[in-house]
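To begin, one chain is listed below as structure tokens, in the form predicted on its own.
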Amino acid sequence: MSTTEIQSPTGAPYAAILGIGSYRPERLVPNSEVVEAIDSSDEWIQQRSGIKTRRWAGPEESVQMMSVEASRRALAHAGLDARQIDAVVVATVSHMLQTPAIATAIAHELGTDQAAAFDISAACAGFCHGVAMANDMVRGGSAGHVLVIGVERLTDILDLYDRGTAFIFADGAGAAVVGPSETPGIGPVVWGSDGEQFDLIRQREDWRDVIASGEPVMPHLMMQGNSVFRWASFAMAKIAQQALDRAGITLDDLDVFVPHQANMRIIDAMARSMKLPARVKIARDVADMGNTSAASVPLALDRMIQEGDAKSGDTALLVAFGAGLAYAAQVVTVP
């Protein structure tokens, strides 16, 4: 038996989000453009979801293009060059190639120096999963700086005639640079899944069934909205409180709340259940952007920063949930 010891990497004592950026597609789609196909109305959509408009990507606004633009803005915010990025983690469910990971192409286009690059599939919770992984990578020594991207082009798999989803889902990208910090900037993650409810949000058709049908159609998203609402409104408030507790933060210490932008009613229900103080700023990007799945949390946080609702050094709680049902939450310091 060899007596040689395997060397263990040494990372930074702490990690933090150093910069954030986002990309919003140019096309703004009001409720009036979707109501006829689903026999609905602007009033019904706003009452049910709080959504007034959403962004849908054009032909040239691919998953890769939106990710690169958001990443460049995040790098500029962090004051870093792409060659300083050691790993690229992309959270998405709408990159249409099973392999290779879109992260590799994004890393190359950005000009990283052969960074590790891979995709993760945790649906709407993907960005928070990526931040948790990046935190561990920086502190564990496997990467100095990690680029975390949440990106979706959900209109590629959206059934425009489905009354339960056509008005909800949208496109966009958000990115964050995670790197070393002298003080804790990312709290412990609280994450998990409730696979017993696997079917509440899912891709409706199996790719094999689509191919066998011979029809030139894409698989579509489906969601059991009422069940998701009941689960998320109350279960996620408990997860959010656990994230605060694990970070040693109380509601009195919290400045910003950035939940997944699924539905305004869910956001309001979570805030009530948590008894958030009125002074805590709450992200409500869903009204203008719709539900962008893995992109929603970084898009919402970046908007709050741009509009002055979140300031550098503020304490923010990120919470996300989605298909699976996968979820994740953590406390972070606003860059």
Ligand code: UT7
Given for the second form:
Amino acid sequence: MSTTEIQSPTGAPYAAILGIGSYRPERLVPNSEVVEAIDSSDEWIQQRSGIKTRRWAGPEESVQMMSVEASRRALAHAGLDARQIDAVVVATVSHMLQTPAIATAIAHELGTDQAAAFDISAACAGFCHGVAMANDMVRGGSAGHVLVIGVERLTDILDLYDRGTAFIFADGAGAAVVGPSETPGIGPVVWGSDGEQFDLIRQREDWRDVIASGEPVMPHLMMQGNSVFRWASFAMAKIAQQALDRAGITLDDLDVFVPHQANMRIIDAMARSMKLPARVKIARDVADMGNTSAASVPLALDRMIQEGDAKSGDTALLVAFGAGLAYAAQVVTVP
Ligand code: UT7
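Having gone through the form predicted on its own, I am curious about the other one (the form predicted in complex with this ligand); can you provide its structure?
What follows is the entire complex, opening with the chain shown before.
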């Protein structure tokens, strides 16, 4: 056994979200623009999902561009310079190169000093996974400040003729700066996965099968919506309660609830099942943003801050779930 003593990293006593920023694509797409291809109606979509419009990215609004814009706003909100960022963690499923990680290009364009940069794949739960990792990185000493980005350009993998997905998914980016804090600003994460339900939301075919088929058509995103709906409405309320318990708080201490923006009926079902008091403000960004997967939680929280529904110092509960099925929840202090 070696007798050499290795220094162990030491970080800040606590971490918190210091700033939030987001980017919404210019183009608003009302239900009327998507219904024809899927033989649907504005009424059905609103009734089943609560979605009225969504935003779809234009050619210039790439994963990188939207991420950089959201990040600049998050840095400005935190009052920090990009050179103070030690690590960039990007949660996405719609960066279209297998390698390298888009985080490296984003870190470079932002002007970080060669920050560590990598992507994570946890679908709609990706941002909450990233916040959990950043919390541990800052407290563990592997980074002073971490930029966590949730970004999607799902229209690149969306089948506009698929009734189960075409009206739901959309594009956008949200970012948070996580850094040291005098008091705990991010509670323990409650996270997990149910791989038995791997096939419920997935890329339809393996790339190799697409090429072998001789008809190289984009392997789109597919979802067995109703099964996911039933799972999320019940299982996620329990995960949300566990996140409160692990943070040592009760519903009485909660000011803001920011669930993944998948479907207004899931949001309402979770709130009912959790017995959320009426005074707790609930994020309802899905109505005009659709489901932006990894971007949905930071987009929704940023909007609540902008519109005065979430105030600095408020206590917020974040809960996200999606393909995998992967999920994560934590309590945070609003920056
Ligand atoms: O972000 C990752 C996590 N994702 C989610 O959490 C999504 C969860 N799922 C959902 O949001 C919902 O399942 C949907 C909004 C996707 C669908 O709503 P639903 O209430 O689960 O509808 P359904 O699939 O059970 O279909 C109900 C009916 C069916 O007709 P019948 O069999 O009752 O006659 C469908 O054929 O609605 C029909 N239908 C449609 N009608 C008009 C299915 N899709 C459509 C459509 N337009 N686009």
